[in-house]
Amino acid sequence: MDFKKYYPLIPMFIISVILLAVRLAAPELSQIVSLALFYVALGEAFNIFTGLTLYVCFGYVAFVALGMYGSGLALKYILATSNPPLVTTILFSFAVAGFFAFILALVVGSIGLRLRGAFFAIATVGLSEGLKNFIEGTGIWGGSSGLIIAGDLISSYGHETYVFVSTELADYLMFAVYVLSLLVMFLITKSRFGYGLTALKEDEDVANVMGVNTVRYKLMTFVISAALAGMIGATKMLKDLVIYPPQAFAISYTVEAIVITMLGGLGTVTGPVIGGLVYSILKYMLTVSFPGLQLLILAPVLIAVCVLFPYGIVGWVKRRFRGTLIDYLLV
């Protein structure tokens, strides 16, 4: 086995260890680390589809929201029918979250991914709003009143476990999903499947002629990305332990995922990691320093960064150090 192809994972491993060490050693920084892990994981999962195909799903937040609802419903159901160990409950809720998002992506992708480029993007605009209005209008899953999970967790495991789950466990699970997303993205780019996606991204018609089943490739990437988004939603549910439709289906998640991937480097493995860290730190610092004005300040800063680095931060560094070890390690 050629282990050299795994060398680019070294800098990402170092970044991951630093994040985990900061979370363990400095509890006072837990909020910013938690925010960073969420945005890095969201950007990496989003990048698996958009970065490798150049197709944009404007309803991407629907998969995160469905993951929140799926895990929340699974948790409420299993605690209402039995009292299993906490590990079993969490694993079951994550499995349901990923499954819910997977099924939605399979249905939407099977129909929508037969459209090309901008037409697919337009077709997905109403996905999240449609689901949100359906939940609020029909009253399922708590409707507009929301789905509250905290009480079920407290009654089954006690208040100390509830605090542990929402403050500690949720962060470590978010870290696990981030690492999983990163590894999935890396393995795809180094596989035959990834080479087919590269051909698709360069010229879809030529890829079709060369024997690449572009619809199947897009669908496979779409459902993988969606399942990971569902798991991100599950960790968000554990953090909040309450789900309200307006917050769960907030379009800002999709917009932030786009910003993070573009900021770090679209289609690169390292890009969403760098972009997520930069975005989360900027957002946190501006929120603390200029409450109420953070978005007004953040927008021009991000525009300036995108103008200075049109290929993303990672893309700029790779071009600046082309042919060097840095270029090799930044995939």
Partner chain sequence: MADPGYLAFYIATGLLLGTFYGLATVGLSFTFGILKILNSGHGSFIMIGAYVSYWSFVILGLPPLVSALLAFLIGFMLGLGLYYGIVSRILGGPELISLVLMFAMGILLQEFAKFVWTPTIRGFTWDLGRVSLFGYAYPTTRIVGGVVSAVIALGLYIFLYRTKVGRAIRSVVESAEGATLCGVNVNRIYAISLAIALGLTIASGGLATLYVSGGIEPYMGDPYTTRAFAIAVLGGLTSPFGAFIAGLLFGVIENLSYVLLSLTNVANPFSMTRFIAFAMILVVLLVRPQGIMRR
Given for the second form:
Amino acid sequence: MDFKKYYPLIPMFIISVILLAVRLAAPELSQIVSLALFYVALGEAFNIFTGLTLYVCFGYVAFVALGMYGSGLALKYILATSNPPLVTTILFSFAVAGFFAFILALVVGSIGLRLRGAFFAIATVGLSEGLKNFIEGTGIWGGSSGLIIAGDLISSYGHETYVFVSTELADYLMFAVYVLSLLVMFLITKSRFGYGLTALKEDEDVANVMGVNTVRYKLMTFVISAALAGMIGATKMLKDLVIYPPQAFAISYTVEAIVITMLGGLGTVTGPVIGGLVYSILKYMLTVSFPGLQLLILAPVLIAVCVLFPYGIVGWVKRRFRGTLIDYLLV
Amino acid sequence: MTEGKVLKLENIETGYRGVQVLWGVNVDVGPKEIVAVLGPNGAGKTTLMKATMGFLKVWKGSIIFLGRDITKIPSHERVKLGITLVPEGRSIFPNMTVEENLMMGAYMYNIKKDHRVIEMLEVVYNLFPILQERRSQKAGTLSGGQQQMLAIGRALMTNPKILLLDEPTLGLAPKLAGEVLNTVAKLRDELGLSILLVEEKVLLATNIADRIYIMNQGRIEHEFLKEDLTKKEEILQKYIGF
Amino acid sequence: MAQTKALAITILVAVVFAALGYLAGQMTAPRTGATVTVTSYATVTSYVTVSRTVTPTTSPVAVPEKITIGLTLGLSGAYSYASTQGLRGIQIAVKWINEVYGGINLGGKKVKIELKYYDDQSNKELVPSLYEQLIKVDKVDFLLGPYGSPLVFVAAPVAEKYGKLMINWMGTSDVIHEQGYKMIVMVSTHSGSQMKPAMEMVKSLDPNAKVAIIYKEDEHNRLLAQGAREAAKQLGLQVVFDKSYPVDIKDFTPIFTEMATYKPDVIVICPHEADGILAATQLAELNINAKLMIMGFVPSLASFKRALGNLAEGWAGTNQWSVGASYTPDDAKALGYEWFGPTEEEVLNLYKQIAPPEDFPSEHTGAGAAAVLILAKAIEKAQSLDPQVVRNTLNTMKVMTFYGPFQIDPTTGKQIAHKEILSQWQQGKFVPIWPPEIALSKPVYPIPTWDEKRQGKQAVPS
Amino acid sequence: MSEELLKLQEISKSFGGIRALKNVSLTISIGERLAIIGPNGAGKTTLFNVINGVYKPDTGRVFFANVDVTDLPAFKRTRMGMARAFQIPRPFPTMSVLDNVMVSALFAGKFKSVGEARERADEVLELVGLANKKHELAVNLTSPEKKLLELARALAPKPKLLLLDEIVAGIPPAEVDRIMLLVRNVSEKENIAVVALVEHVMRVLKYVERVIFLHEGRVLMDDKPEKVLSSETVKNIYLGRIYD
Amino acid sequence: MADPGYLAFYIATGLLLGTFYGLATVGLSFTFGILKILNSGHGSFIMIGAYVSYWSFVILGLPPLVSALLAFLIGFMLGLGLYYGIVSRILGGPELISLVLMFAMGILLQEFAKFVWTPTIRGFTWDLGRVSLFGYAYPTTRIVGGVVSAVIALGLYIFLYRTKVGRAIRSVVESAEGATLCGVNVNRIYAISLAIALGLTIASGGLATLYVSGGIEPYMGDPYTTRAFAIAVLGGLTSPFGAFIAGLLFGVIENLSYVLLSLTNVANPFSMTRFIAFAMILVVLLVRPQGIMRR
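Which structure goes with the form predicted together with the partner chain, now that we have seen the form predicted on its own?
Expanding to the full complex; the earlier chain stays at the top.
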């Protein structure tokens, strides 16, 4: 009887299947799909925290970067000490990546989430920059020389596997992380937890009076979102097989995550999917068609979208078709 | 009746985000008159004030000020014409000094050259000596009653022809509330201002008002003219709704 | 409730299994066929089906209409200046081959080169997909690497996957060629060796010189400094100060002030473009003098000279190549290399046609041009468009262009012949001063102080 | 009627030098219905905020169901069975009416699954007469409807103590009786203690068993409604203000 | 190293750098305080200022301090256009939208600069000699620049506290409703505020050339954005003067932490100064979330 609740999964399922089908059927598009998957997953993971609580973490990229470092270190370590099957290696690196991001989120969240709204946002401005400079300054984890594991992978598993991991496996893992974050987001919104978060988003004080443990809920969402970001980082590491602090902690990831969620619709499950697809395809198309001028075109397009769709594409559609089937199916 | 009115609200309908709050409200204020709008919480009194001031777009009906239709004029222009509001939350500038607050009221005058500013400041200080005493104190440090006086004082500095007062006694001790309303009466008697007053303290309001409207659920339900104001029991009954 | 959960789980499981199923297929296939090695890639190329085991011959090949070369560069973003300069070099080389040389001689026919490039925004995100676009959609025959080592790392898997040859021209990190890539070949000197000639020169000028090393905290300059440090140690030079500065530097005052207290004779700075020019102007501003100041490639830039004016006098820069420091056919003959490509004069002429008048070529221009020239020469020698055949040909090639000699380590693709050149601003010209075999002038040591230069004094060799 | 549910001991609370509550002590039994009256600024809302944990008292203790809850945060007290309807309704504006009530049932009550909570929410909305508006966004309700929603949210978790802050202010007279009757019925049926803050005491007089008169942060009277209303002091201070 | 002049030099140059940091952050605080817009493209405006300064020097021969005025005017016009053209349309929308908008604006400016002026690195030398104190040479340009920055900050103070429009701006910050009731056209005040904020930011970009006289390129602004954010936080986010004081403090922290770290022989002291500065901001926020200036 409660099947209806899961109907909105249908459009998401269709989108995912299409993405997968394109990836399988058209190898020449595989890297575009992988690019899109990265942005979609990033947007969705970001959305879990920001969309559900309206708190913004400006240092969000730190979790992606820590995921990259976690998985990179794990790979480096495991490949140097033993030579287990590829699956074990990768699972281990994922676990470490998630754990790194989880711990950071726990520390930052339990201290920082006492701050309300804008203050939390600005408190986290320095998070990614500070961490980056710490890694560069102390020289840990390779410092500015970076952490490079391409060679380790080649010498342990051979050239074929290296190519496979970077150009195939990483993409499917990114797909898995994307599906995971989509499902997490969806299940949260339909659960008791989700109701509590919506209440918190609308009026934090009243939610508290009504029995919602607001501090814990915020922290839980933050940690979940961060752990997913860590896994995105781990996948990214498998794809790039190299990490340098300036690239890993690029502030543009945070901003792009914000752009994607805002483009799609903040707080909606499908928003980041649409936003991520639109953003990545737009960016890619412009790059291919207007080499060197693409940003000059992308920026005005973004500005126009801000002015025309302040609530995002999904938000706009939902407002436009309130109460219809479309509104119901797009969550 | 129509001639010589300072303010006339005709058939006002308005609301928020698609929800209608006011349903065809007619209110008018004559020269040197205190008109009180009474009614329970949520009756739409504050909405009426906001619509008059232009903070809220009027869906239907018109606002006539001194014979001129001002329905479509932006708020700050209305202030320049001579309407101003002392809002419910007072909206004073807490981090500015008392005198700076008052001078903000005289924003549209040339503060240094216009003699009217000095005169108005004197009038305000005469009305509220306590403000002169605390002129260089930050407004946020004043007590509730003093802040209310400051808000009225600031409104007077705009040299208005009509003053809208939204619950000036809210949160004030009974004695203070009485004092504030006495001052309001003085504004009429000494400065010749017209006043539209929203109140919940019914009987305090009947003491100074020239006319009373009872508002409920976005509609004016009764109007008591000057000669009816002695029937306090009846007003109270209408107000409480027994 | 149970039903609904079951539905959710079913969907999840279905999706995951779909992915895993495909994965499993992918995973097992190459691993079982691991012994086949790279031969399988030969089938990717549609033009020729030369098996790897067959040695390249001049037997007639299906000659295409044109040969396309593809790459991405950071035309916007942090690498935009260097990338623009590099692109100009690439365009010059393509133009020279097509118009002056007439095209690549393939089976007796002159085949023209076509260039296809994209802007990667100096960001690794788009690099893999753009390289795939180049290979699969634009069907380019050969690849040039993107600008910058971090991006080369990200482009590498795609090139390796499709078995495309990638000529790396400005991903100078030594580590790239230590990974085990098969299809990546370098034309420029690696970061770790770039500072060595400079230290040798210092040793010859003043064996007791106190050296200060200041480097940018990034992968390239860290390697540069490391090379300098090691060379100094080998040569027995005294390093009195050795510290890095952060990437986002906007004010050098703290580090320069500390360095000045050590009173170094030679200041060695390892920077990128903007911070290099910044470092020079701030040294002048703070009036910190030394007997010699050496920097990475920055002094060779037009903007360096423009920003400093006469203050540029005496600054030495170590470059892959710079205007005036070109090799000539005579050098090639003397050093035992085969000559290929335009002379410096031709390069400068072609450069003038595409660049604004105030600019002149930098080492990026040279490297970009050299990459195209080496590739063209290799294709011509191999008489084949099969990437693997061309790759094998490169192993034995000993060619010199205006940019310098080319010879690689066959297994890693590392550049072993090309050397950095030291030049110095002397009397308004950037003159090669080291190594002696290519030097046109003697080093000025000590150089004039800032105050002297402000009064118009120039660095004049004795 | 004898077992005590809520006990306040010597509660004091000041804000920036103004003492809003001065040594307030009172006890409320299970299932009891009482009204707290007093002029504006008497400290009624502050008292509520101390009871349900929005404020911590400066001195004094609060006991609920024989547990010292003085240091417990608001949400924990709510889970123990306190429910509050705000004076100025604060619904979650862009959630539907049903969702609003569901949040309350899910978090304050024992309804741990979304399905159960929905059933309970439907039930309560039916009870207060908002069932036909349950899919509206809360922001689109009229003022009286928002009050009803506030009440529904308070009732949804099946509380032991219902704190009603000016529940009938701004409600048309005809509705007042319906709401108060409803409150009384629920209270009797489920043995819920009700504390109502009211300014216009006459409206709710016949539905309460006890009236506490608060003035300037002190409890001046605590007695049967008729007694309090007939008291001279109360008249002087409270009604006297109206008849100023 | 026991030389007192050494330490004094670090503090003094830190303060001088701080005046620039302060001025570069004032505009950011101003926009956030009044319009609640977080200017994520802040650095790009500074970059534009640096170009204005460069071109005025090269073409018109104006020293950077004079061209700062020109830069201010350009920023002012840009701000007015931006407000009436775009910003006023998104004021009612979700808060994060302004962040995306300004980010896109920043990219647009960068790409515009790259397109018009090419990515070539520009630079010029403007030398007024040095002042020698305790054996250390202080570049005169920096001293003059510091004085000018302080004068501009003082000018802003006078503008806000002594002029009619300034009072109106302050009143809008405290209560937009109250200001309207005094006859203030709030919309126009928003426009003027954005114009002044961008004017100051671009002017500060002009002064930035006193430091980065040799590193002017389209992407030079990015490091300033994060730094300005951090400084704004330190100064309480909404207070322009808090921002200025915080800028001074930040400059001194950067320089002093370098001295301390260089004594302890940490691997890369200069990079660590960045970490220390950001870590300090986290601590400040936890202890005093309202910034250093507010009560």
